[in-house]
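Let's start with one chain on its own, the form predicted on its own, as structure tokens.
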Amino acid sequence: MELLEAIRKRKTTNGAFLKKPVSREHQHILVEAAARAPSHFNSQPWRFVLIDDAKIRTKIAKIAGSTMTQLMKEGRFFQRYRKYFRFDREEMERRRDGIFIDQLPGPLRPFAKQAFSDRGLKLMNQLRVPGMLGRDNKKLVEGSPLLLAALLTKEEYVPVDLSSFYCILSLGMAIEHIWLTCGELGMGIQFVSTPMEIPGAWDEIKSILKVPDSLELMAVYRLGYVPPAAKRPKIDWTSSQRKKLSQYVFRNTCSDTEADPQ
């Protein structure tokens, strides 16, 4: 796969992976790709945990499921990220950012645009949508043959120091290397984000992974081989749109926007 093709095809995998274990060879290729990312003074501040033990995955999956349910039930998820949700194609085409919710269970479709209102939240709770999403999230994480935890060494990652910015920048580039390599290997990847949203849940995961005081757990991802014809989740979205050049690029100074190609 050519580099530009890989970049253009890069995406998040929302659905289930094949049950096939990720080979040790491919696991090593992923972290070797990450290690090729740039870092300040070649400090290589990242550390990774490759998690293929089913019992550990199940423990993390339970936390991912329960935190998803809690976030949805309390409405905190929608309140925090409401500005990114799109419910019609015209808005998505005009703004060209966020996520377009294009798949919903039948009973919810008439109320899609009211999802952020008190009425919408009450309806979702009555229909037990938070529990359904939580179960789906637990199933997705538990069924993923590989989880990847990304950490930073506190020797370099010092939040009060400029080095912390350099570390986060480097880790982001390392994760992007992994993401692109997943496409080359026929794999998918998704951020397991909900445990970070609930106080205490992240500490539970750190305890499960036995993270020492010298390291900071930054993120957890689920990975696996992508089936040829994947079934979409009950509630799903697309996010393939990208802004036009004139919406995010300037020429010479921030006073002049870049013209879109003809």
Ligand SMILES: Cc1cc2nc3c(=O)[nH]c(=O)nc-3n(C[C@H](O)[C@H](O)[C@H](O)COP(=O)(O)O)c2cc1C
Second form
Amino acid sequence: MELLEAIRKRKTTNGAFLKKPVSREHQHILVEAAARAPSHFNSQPWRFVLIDDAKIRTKIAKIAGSTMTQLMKEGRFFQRYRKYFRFDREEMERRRDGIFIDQLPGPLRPFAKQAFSDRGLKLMNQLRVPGMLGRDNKKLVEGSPLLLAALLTKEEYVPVDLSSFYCILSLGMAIEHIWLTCGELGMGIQFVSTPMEIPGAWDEIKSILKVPDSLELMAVYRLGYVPPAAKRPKIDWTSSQRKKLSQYVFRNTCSDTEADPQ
Ligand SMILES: Cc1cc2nc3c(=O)[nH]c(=O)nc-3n(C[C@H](O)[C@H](O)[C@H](O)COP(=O)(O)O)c2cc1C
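Can I have the other form now, the form predicted together with the named molecule, not the form predicted on its own?
Full assembly next; the chain just shown is listed first.
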């Protein structure tokens, strides 16, 4: 695959992966690609855990499920991330950012836009949506043949210091290498981030992965081979839209917006 094509095709996989185990060869290609990323003074502050043990994946899946249910039930997720959710195509075309919830079970569709109101939250709890999303999330994570934990060494990563920005930037670039290489290998990848939103849950994952004090657990991902005809989750979104050049690029100074190519 040409690089530009790989970049244009790169996307998050929201649906289930094939159960087929990820080959050791592909796992090593992914982390080799990560290590080719730039880092300040070539410090390579990243560390990765390749998780293909079924028991460990199930433990993490349970936490991913329960944290999703908790976040949805309490409405915190919606309050915190309301500004990113789009429910109509027109708004999505105009803004060209955020995530467009274009797949919802029939009974929920009439209430989509109210999902963020207190009344909407009450209704969602009555319709047991948090539980459904939690079960779906657990199933997705448990069904992923490979989980990947991304960590930073505290030798480099000092939160209050400039090095923390350098480390996070380097880790971000290493993870992007993994994301692009997934495309090349017929694989997909998605953040498993709901445990990050619940402090106790993140600590649980740290202990499951036996993370030493010398390392900081930064993120967890689920990976696998993408099925030819991927079935979309009951509640699903698209986020392939990107801003026009004139919406995010300037020419020479920030007072001159770049014109969109004709
Ligand atoms: C810091 C960060 C956190 C993210 N958290 C999640 C997440 O919790 N769940 C998810 O499905 N995608 C998550 N994503 C992926 C974004 O939603 C996705 O990259 C964006 O919507 C663009 O879609 P695309 O990756 O398909 O191009 C995250 C991305 C970043 C950089």
